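To begin, one chain is listed below as structure tokens, in the form predicted alone.
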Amino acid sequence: MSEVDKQEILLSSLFRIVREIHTNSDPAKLPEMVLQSVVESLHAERGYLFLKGEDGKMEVSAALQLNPDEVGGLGKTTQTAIKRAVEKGEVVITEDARQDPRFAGASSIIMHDIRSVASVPLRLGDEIIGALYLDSRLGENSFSEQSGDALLLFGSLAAQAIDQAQTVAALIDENARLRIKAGRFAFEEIIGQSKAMEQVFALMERVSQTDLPVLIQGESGTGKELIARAIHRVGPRGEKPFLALFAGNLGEELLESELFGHVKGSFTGAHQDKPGLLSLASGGTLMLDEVADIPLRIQAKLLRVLQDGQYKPVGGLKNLSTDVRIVSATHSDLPIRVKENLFREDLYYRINGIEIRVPPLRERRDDILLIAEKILRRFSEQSNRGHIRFSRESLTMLTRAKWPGNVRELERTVERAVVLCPGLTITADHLIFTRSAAGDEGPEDLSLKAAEKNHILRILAESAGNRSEASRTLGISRRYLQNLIKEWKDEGIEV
């Protein structure tokens, strides 16, 4: 074969080399790909990939049939040829190192036994961003001085690959760190700057670029779907679905229909196949708000789910699969009911990934003014009523009172107070809180929770405390009853 024939089958082979590194994005294997290629393609023996670091020396990056730490044993060898391909951006080739003028005295030549070396620059415009190494040990040389050209080609070609590698890399950790930053700002619906929010906060941005099943721990009223919707969208799967399931009022069956979805005839009104939020919610986030209420014959089946993502839709007998990020939220003492046998533990420490813990406003009083306002100026727009302020008076009483139902409950007395309010400015007579500071009872309660909680303790009573047929009354499980009763006692309400 002619020199020209093999010059030609050489750079053919670096062209081919060269397309395959450009489709290879991941700048920590690319180092090692493209020495690899070279190697075989000049059917050398061993080598080394060079980078410039940030502090402008040049540092390994690949190796192939060597140490890292081999790198000063070959000596003048090693540095001569790189320094050479450094410096002046030349190909250094030699068939035959023991004859070579320019590796004269280098010791390491006899050493190791060296025969053929090859040094290629990798040049990126007027910049030396690295160097190749090459040797072998062979009786037969393994470059040719004739090859210079093609792998000086190559090194600019390599170089160019390795640049852009490293720029998507760059662009990518800086999108991560931008996503994090916007994170706050995709964050400031829940308002905040006490040290508890911000311990909340920091974990949200942690844990927002994982796939880690998130447990949100929180009394009613704190903000858990929207701590929840929060971390889905500023995570990676922010452009897919973000589904909720409020699974503390619905029947065993409905739930695991609305969970799992079912097939046509399952039960009766089954008129069709309906997908489940399993199904609905894949790629995206579903959050189940309530977990400690599902019952226990329904967490064997989420279980699985989050084992290996199977699970079988009611009255199906395939199983299917689904790829959703699991956000659970509830204001239970999960570990108590684990031990109550309510609740399973296996699924507990399968759902509690990370747990976030929601402080009630009671905490953070820091934060109950800047939250006031917010809502302040958001509804005053909605209605249309100008510049609405608060008088001193008025926030003082929104810092000392006791918020028990957090800030749902500071939302709806701001936005009771801004309808009741005829003027500009909000006075303590325009607050009506469900308690007060003192923990007495205050003014007529007219928000729908009120109404709500009224209409069922008038249930209760006519069904003389029999919380069964109360809750069948009601449409509602037994268990979301006994919920809502505990809450009401812990608020020192007589039920």
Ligand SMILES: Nc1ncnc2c1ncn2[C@@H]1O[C@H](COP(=O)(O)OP(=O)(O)OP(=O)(O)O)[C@@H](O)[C@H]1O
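If you superpose the two forms and keep the largest set of C-alpha atoms that fall within 1.5 Å, you have the rigid core. Positions refer to the first chain, counted from 1. Note that the coordinates shown come from a computational prediction; the quantities given were computed from them, not determined experimentally. Compared with the form predicted together with this ligand:
- Taking 2 Å as the criterion, Ala85 counts as shifted between these two forms: its C-alpha moves by at least this amount when the rigid core is aligned.
- Pro213: CA moves less than 2 Å between these two forms after rigid-core fitting.
- After superposition on the rigid core, displacement of the C-alpha of Ala470 between these two forms amounts to 2 Å or more.
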Contents of the next structure:
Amino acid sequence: MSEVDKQEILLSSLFRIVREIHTNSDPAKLPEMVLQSVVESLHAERGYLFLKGEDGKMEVSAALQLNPDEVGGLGKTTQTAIKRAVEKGEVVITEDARQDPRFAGASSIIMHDIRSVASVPLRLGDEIIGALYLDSRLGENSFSEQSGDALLLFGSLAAQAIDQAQTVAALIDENARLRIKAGRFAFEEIIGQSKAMEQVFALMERVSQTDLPVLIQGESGTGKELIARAIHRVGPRGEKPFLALFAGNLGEELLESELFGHVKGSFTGAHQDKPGLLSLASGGTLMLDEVADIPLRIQAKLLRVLQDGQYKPVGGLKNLSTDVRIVSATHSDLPIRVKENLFREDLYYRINGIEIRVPPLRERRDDILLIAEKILRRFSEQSNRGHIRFSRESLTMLTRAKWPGNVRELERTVERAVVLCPGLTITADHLIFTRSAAGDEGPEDLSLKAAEKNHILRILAESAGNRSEASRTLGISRRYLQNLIKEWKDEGIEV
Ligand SMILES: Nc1ncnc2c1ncn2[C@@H]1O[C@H](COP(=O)(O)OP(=O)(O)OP(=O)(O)O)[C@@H](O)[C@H]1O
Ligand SMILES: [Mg+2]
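Show the form predicted together with this ligand, please, because up to now only the form predicted alone has appeared in this conversation.
Full assembly next; the chain just shown is listed first.
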């Protein structure tokens, strides 16, 4: 067979594989299928397909005629070829490894009588997400030193197919979950698959069909307002108004007049009657945001509203009545405020018909990537830049961060990354965390030990969790690093 014929056969079989992998519907089997078809059509004999795991390490994702647990058995030289594919993105092909000086003395080649070896990077944009390794003893294979470009192209097409399949799999998964409970469709804009969020959804479903007052407790940025709106929208009051009062930074007088309204002349500047939110939201829902900040005098007036729907506007003599559903939100611990006599106990019980606790993002790490991907999709659509994606390393960093500002902070971090990222792949360089998000919370620890820890954590993050690489960079033994990591783990720090 001439070299030209060989190349032609190679290209056409590679394209056939690409077509097949795009129509194959089972993403879990895709790596195996890619490997099998490439080994067959190139008349190779054995092979591995490696994919980068979440920790940034290459893992065997499929193996053919080779033991998935014995990559080490391939010998040093072969490992070097794979490493060159993975780290430098180079294709390494040798037609007769026994003659190739690069493999001189490699016992694996001699032992197994391997004649031809190819290692091919699986490249996606700027990132190498994996590699293919093929070898053959038969001497009939159709990869030669001239096949480099074709194999490189094939590597990127296969990488694209694998990446797409993974995204599709995640979406199918998510959709199936959403469909399980028809009611959940209504909460679609609230992203989350974690157990903790499943519980929140279940509670939301139950309370949305009632008029029970709901108290939503959660840290800043956890989605309290999103939840309050969703409860309102899917319930029987959904078509009526939803209004929110932010009690956090209004003075007492202003707050009172906002809430209950006032009559003309009740204070300087009150030129005419003005209805309050209680009246405007009648028939619908009123959200008392940061309810813990409402002053005690106003709490007393609110208690009455919750008891029988009656209240007096500022300066008014007559009682008005309203039919409003109250949803309150707070990031404080209300029972403590009650104990400190800053919040009325009777009001606490009234507004707390049912309590929904929204867990902080760091307690539902499963949701981080899902939310990040959705936000990224939204921003890349808005910015009209095509399909921007996260590098695997950046995904690892996102899942590891502490997110003291919860989903709002995640949202901003992704938005900033989109702006900072010139191309279509968001890398670690584009992720800027607040100090408290990436490191420890609380007052800054200035000890040498803390500085050492921060430095080591940074290098670990930069080497995407690869401990050998990190220990090399740090100039310490891997064992010492492992011990430190174990020590931190005992302190409750995840590495
Ligand atoms: N589960 C979620 N899925 C998608 N977006 C979310 C989710 N939770 C929060 N967000 C988004 O994060 C931002 C903050 O949410 P929201 O304003 O509801 O938080 P909050 O708990 O009311 O915060 P704060 O206490 O600071 O008022 C919003 O842009 C919201 O859309
Ligand atoms: Mg809010």
